[in-house]
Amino acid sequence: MKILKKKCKGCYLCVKSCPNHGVVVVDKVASFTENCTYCGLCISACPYNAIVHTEKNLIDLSAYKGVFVFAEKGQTKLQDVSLELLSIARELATELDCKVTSIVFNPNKEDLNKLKTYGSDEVLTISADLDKDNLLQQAIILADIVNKNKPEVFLLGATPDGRSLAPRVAAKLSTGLTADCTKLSILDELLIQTRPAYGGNLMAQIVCPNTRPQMATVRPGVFRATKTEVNCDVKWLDYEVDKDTGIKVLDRSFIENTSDLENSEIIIGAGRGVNSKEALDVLFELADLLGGNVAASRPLVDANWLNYDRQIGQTGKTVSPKLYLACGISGAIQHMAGIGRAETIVAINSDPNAPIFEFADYGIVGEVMEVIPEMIRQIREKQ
C-alpha cells in the first residue's frame, strides 16, 4: 500500500479505522508505522483516495519446480531432522510430481550415503571454506542456489541454526516463511503449512500463494525418518565465501544435549501433578526399568526441577516415542503440540476432566505418586 501525500488531508479517519495502530498522522500527513499489517481497512476509510494499493511484480509460478531440503551438518554431524525432512519431502514431491533435492555443505561419505538412503533424488554438495558460526555466509550461498534452481518448496529444520538461517534466506528471496510447522501437506498444488498460533491455543494453516519458494521450518521429531532408496545424482558445487559479512564471532560455547529425548522410544512426562522435586526420582526409577527417559512440561522446567533440554511442548522439544506416559499433565495444547506423533499415550491424572484424557489412548484417574510406585512394584515382580 502507498499513501499519496498530496491527496492526504490529515483527517485522521485512517487512524481511527486501524485496529493495529498501523497509521499515524504527523504534520497533517498520514504515514504507516511498523504495526501495519496491510489489511486495507484504511483504504476504505479514506474519503480522499489518498491511500492506494500498489501493484506487485507477480512472478511466473510455473517456473518453480521441485522440493528442496537443507541437510544441516551442525557443528559435527548431519542432523536427524534433515532425514526427517526428507521423508515428508518425498510425500510432498509425490503429490507435486517432482523430485527431492538435498543441499549440504562440505559432506563426508557417510553424510552422502544417508541422504541417498532417505530419499534424495539429487544432492547438491557445496564445497566452501565456511566459518560455521557465521551463518550469514551459508544464507548468502543458499539464496543463490535457490535463485538459480527455483524450487517450489524449500524446507529447513527448526534447529538453532535453522531458525537463524531460514529468515535470512527468505528475506533475500523476498518470499514468505512459516516457522515451527507441525504438519505439511499439499492442496491445489499449494503447500499447506500447519503450526500452533495464538499461544498454542489453535492450529493455523498458512499458504504462500504469490511468491516462491514456499518456505517452512519444521521442528525435530515432528516427522519420522523413513528409508527410501532411489536413484540419486550427486552434483558438486564450489563457492567462494564472503569473509566480510559484518559479523565477527568473538567467543563460542556449546551446551550438551544430555536427555536425547528425540531418540527415546519410551518417555515419561512429568507435569504439575508431580507435587515435589523429590517425586521425580520415582519417575526416573520407572524410566530405568522400562529403558525410557524422563521429560517435563514447562512449569517444572520454569521451577528448575529439570533442565530445559527435557522440556516438551510448543516452547520445548517435539518427540515421537512409541509410548508416552503423561504423569500429572493437564493436556494443554501447548504441551500436546510436542507429543502429537506419539504412537501410544497413557495419561495419569487425578482430575477425571483433564483435557489429556481426550488425547490419551489409555487413562488412569488417580494420584501420580500412588499409581507410579504400584507400576514399579508390579514390574519388579515380573522381572
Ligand SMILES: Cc1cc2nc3c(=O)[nH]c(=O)nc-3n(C[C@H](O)[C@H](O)[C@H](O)COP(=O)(O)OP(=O)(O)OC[C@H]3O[C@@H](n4cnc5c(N)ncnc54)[C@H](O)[C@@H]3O)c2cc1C
Second form
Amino acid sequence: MKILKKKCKGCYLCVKSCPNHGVVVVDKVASFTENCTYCGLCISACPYNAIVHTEKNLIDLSAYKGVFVFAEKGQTKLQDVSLELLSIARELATELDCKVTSIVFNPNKEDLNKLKTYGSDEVLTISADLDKDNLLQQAIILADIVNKNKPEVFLLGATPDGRSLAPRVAAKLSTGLTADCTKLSILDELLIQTRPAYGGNLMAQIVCPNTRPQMATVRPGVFRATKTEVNCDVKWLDYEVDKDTGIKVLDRSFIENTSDLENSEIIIGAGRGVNSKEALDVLFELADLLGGNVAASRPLVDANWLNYDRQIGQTGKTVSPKLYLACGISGAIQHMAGIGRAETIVAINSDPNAPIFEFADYGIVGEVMEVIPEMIRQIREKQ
Ligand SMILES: Cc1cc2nc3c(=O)[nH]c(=O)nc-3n(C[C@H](O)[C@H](O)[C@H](O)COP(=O)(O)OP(=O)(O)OC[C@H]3O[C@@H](n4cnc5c(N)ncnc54)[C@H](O)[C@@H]3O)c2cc1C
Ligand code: SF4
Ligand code: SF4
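Complement to the form predicted on its own: the form predicted together with the named molecule:
Below, the chain from earlier opens the complete complex, with every other chain and molecule after it.
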C-alpha cells in the first residue's frame, strides 16, 4: 500500500478510520507509521483516492475457489474439531457454491471414512514421513498444497497444533488469519469471521478482502459436527519432508487433559459464589450422582481451587453440554463465551439481578450451599 502524496489533502479521515494509529498527518500530508498492519481499512475512508494498493498487494481473487479444512490427526486420532469444522465448511461452501476439501496427513481407513461421512467432497491425503513434533514440516507442506490448489477459505482447529500451524501457514502465504472464531458466515462472497475482541467486551467481525485464502481457526466445541454424506473423491499425494527446518526437538512431555469437559453432557459450573474450596466437594457429589462433570469460572482457577483444564470461557474451554448448572457464577461475557452452545442453562445465584439470569433457561435465586444439598437429597430420595 502507498499514499499518493500529490492527491492527499491532509483531511485526517484516514487517521480517524484507523484503529491502530497506523497513519498520521504531518504538514497536511498523510504517512503510515510503524503501527500500520496494512489492513486496508483506510483505503475506502479516503475521499480523494490517495491511498492505494501497490501492484504487489493485488492478487487475482477470482483464481481462488473452495473451502479447505485441515483434518488434524493429533498424536493418535482424528480430532473432533476437524469434523466440527467440516460442518461449518459445508454451510460456507453452499453459500459460495464450491467444494469442501479436507487435507489430512497419513490417515487410516477410519479417518478417511469419517472425513467422507462428515461432508468432504474431496480428501487430499498426504503421505509424508513426518516428525510430529516439528510442525514446521507440516506447515511447509500445507502452504505448498494451498498455493497449488488456491482455496478461498482455509479453516483449522484452534488446538495446540492448529494454533502453531495456522500462523506459520498464513505467514508463508502472506495472508491474514483470524484466531478463535466463534462464528463464520458469508457476506458478499467474503468470509465474515466473528470473534471476541477487547477483552471479550465486543464481538468483532473481521474480513480479509485483499489476500487469499481467508484463514481462520475455531476452538473445539464451537460448532456441532453433523453427518452429511456426499460423493467424495480421495486423492493421494506423496511429499518429501523438509528435514532441515532449523527446529530440533530435544524433549517432549504431555499434559494430560483430565477433565474431559468437552465430552460431558452435564456440567456443573462452579463460580466465586461457591465461597469455599470445601463446597466444591458438594458440587462433585452432585456431578457424580448425575453422571456429569465439574467446571469452573476463572477466579476459581486463578485461586488454584481447580485446574486450568476445568476453566470454561474465552480463555478456557468451549463446551456444549445438554445441561449447564451455573452455581454462583455472575455471567460475565468472558465466561459465557465458553457455554454458548449449552442446550439448557440453569443458574443458581443469590443476587436476583445477576446477569447470568439473562442467559439462563431456568433461574434459582438462592444460596448455592442450600440449593445443591437439597438437590442431592431429592435425587437420592428418588433413587
Ligand atoms: C481477557 C479476559 C479473559 C477472561 N477469560 C475468562 C474465562 O475464560 N472464563 C471465566 O470464567 N472468566 C474469564 N474472565 C473473567 C471474567 O471477566 C469474570 O471476572 C469471571 O467470569 C467471574 O467469575 P464468577 O462469575 O465466578 O465470579 P463473580 O463475577 O464474582 O460472580 C460471583 C457470583 O456469585 C454470586 N454469589 C455470591 N455468593 C453466592 C452464594 N452464596 N450463593 C449463590 N450465589 C452467590 C454473586 O451474586 C455473583 O453473581 C476473563 C476476563 C478477561 C478480562
Ligand atoms: S492500512 Fe489499516 S492499519 Fe494501516 S493506516 Fe490504514 S487503517 Fe490503519
Ligand atoms: S484521507 Fe486521504 S486525503 Fe485525507 S489525509 Fe488521509 S490520505 Fe490524505
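Numbering follows the first chain given and starts at 1. The term rigid core refers to the maximal set of C-alpha atoms that superpose within 1.5 Å between the two forms. Small disclaimer: the values here were computed from a predicted structure and weren't measured.
- The two forms, fitted on the rigid core, differ between the two forms by less than 2 Å at the CA of Val319.
- With the core held fixed between the two forms, Gly10 has its Cα displaced by at least 2 Å.
- Superposition of the core reveals a Cα shift of 2 Å or more for Val23 between the two forms.
- When the rigid core is fitted, Glu34 shows a C-alpha shift of 4.8 Å between the two forms.
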